[in-house]
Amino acid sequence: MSSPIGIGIIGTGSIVNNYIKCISELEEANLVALYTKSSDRVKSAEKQFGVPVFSNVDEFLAQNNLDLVCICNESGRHGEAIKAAAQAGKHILSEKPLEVTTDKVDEVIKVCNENGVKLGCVLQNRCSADYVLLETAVKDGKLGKLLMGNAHINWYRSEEYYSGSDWRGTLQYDGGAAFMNQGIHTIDLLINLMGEVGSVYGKVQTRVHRIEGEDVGSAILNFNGGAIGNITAGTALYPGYPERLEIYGEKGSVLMEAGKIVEWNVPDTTAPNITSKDGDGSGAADPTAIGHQNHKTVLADMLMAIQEDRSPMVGADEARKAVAVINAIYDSSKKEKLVQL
């Protein structure tokens, strides 16, 4: 067996205890450092993880045994994070999105690419055995022609998950709201089921929180295949339901609900255990109630790809195509306009 993998991570908020338990469940990995900007956070942070906490980046990346950084930090620091680690010749596995517009994302993509280092992105819903099934009925084309696709994340977040931070909800460093924090997820597995989307019409607004990003939202796509879709997002959605993802084929229908398979209507096809609750839960009132199982399974393949020198399960071109639809609602519903991608 190789010797494990050194792993780092930039950030301390509370995504990084799923890592902590991902990397303490799997043999392969090693926790060796954290990176915070915050001075005052070293001690507590040290006692807290167990490891060297650092308040300079370049002093983290100088650990001799990192071989792969894990970006946790705000959204929009995402692209400083990585492209320092790409510079320090480290592989990079970063928390979504891996930037908040197309032109930074670009940014990381080249810099990793001149450096010669991993990029992947954890779009963990991806590895849902229900999504799993779902995704193998409509590649394998037993829904026939795709007519819709929709994803619904009607969510709600406290005014407290607002005011309680100095990042969240802002344009600069969350990219938005309700679409691109919450939402992001949900509409990555819409776009991997239907395809490329060549344009949508779009329109956000900020209803209830105070904040510069949406709280609600919704928007038409038009998918380069023919077909057509919707989606719904919101953090204002009084009490918050599980998101939602709904493939229509000429052939049949899939529906889940907070990763599980609620409706099976495919022809010729068993049925799965559609009773099963089990699952990494979802997030519609409670970002803590997301569990750790999917993360590990994308962090597991990040470190065989290191060891088999391959591309990650979510690589950068792919993790850019969410951004990209997102990106595009936005601009819409500011130019009260269909956009073209």
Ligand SMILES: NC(=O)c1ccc[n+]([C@@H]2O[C@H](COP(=O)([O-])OP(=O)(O)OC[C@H]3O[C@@H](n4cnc5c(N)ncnc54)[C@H](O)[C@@H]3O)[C@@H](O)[C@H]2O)c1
Given for the second form:
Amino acid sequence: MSSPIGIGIIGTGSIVNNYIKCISELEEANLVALYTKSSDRVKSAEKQFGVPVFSNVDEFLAQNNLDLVCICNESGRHGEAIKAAAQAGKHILSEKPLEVTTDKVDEVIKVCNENGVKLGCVLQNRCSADYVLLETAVKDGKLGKLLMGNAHINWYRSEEYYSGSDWRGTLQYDGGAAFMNQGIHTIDLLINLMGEVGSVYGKVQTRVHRIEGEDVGSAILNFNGGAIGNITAGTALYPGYPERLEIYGEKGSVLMEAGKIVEWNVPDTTAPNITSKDGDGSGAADPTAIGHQNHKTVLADMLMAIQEDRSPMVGADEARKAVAVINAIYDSSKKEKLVQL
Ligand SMILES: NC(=O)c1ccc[n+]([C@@H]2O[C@H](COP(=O)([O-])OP(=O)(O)OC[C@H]3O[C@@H](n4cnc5c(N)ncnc54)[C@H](O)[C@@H]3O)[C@@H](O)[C@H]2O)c1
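Since we've got the form predicted alone here, give me the form predicted together with the named molecule too.
Below, the chain from earlier opens the complete complex, with every other chain and molecule after it.
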């Protein structure tokens, strides 16, 4: 086996615990250091994570054997972190969204290309076993011509979830709320199956939480292939229901709930055993309820991509798509008209 790949993490918040578990379970991964923007967090973070923690980004990036930087800070700060890592010649695996606007996503793609480093994005639900079954069926044409694809992320977050954070629900650092933070995973799965989106009509509202972003919203999508789509998303929809993905084709349909197939009606295929699947769970009501297995698959793929000098499973161009659709939905809601992508 070649020597382990040294990993540094930018951010010391709740999602970092997932990475710590993944790294400890992957032989080819070695945690080197972390970076936090708050100097008063350094000591407690070193105690928590057991490796050196820096509040100076240059010192963090200068650590020996640092090959890959995982971006786990606030969404609207991903860009500055990605740029710093890319300019230091490090490969990058960023949490979703890559950035909160398409202009900012394009900037990070450019800087990574200029510096010859790989940029992967964590949209980990793409590698759940059930989703892969559905993806294969759709891509093999088993559902026939696609007619309609729906994503429903009708979740709930408490007021404390937002009031206890200086970035969640803000336009600058979260890019919005229910669509950009929570809904993006299922929206990404939907677009990946249904193809390019031509136009959207969206309506988003802030009804319950004291935040800038939306806590309830709905959108109609027109896919370039002719199919239509519906998205509903929220973080005010008590008590929070498992997210659903529905794909309807001319020949058959498949429904998923909380990452698992709950209906498989596809002629000439064997229905998967839909009662015995382990999954990563749903963050419908509790953001900490997600497991780490899909994150581990994404990280393992990124390590292989570095070793084999190939593209990661979800690269930047793929990750850009959901950010573009979500921003078009926001734009449509503001203008009260159909927006072309
Ligand atoms: N892929 C997923 O399913 C998933 C799940 C959760 C979060 N995320 C993404 O990960 C990123 C970070 O989210 P998070 O939930 O970890 O946010 P978080 O609020 O827990 O942490 C974000 C940042 O806040 C600061 N912070 C957190 N706790 C701190 C403390 N005790 N003292 C000082 N500073 C502190 C740190 O700078 C940290 O990097 C976001 O981009 C989010 O979209 C992805």
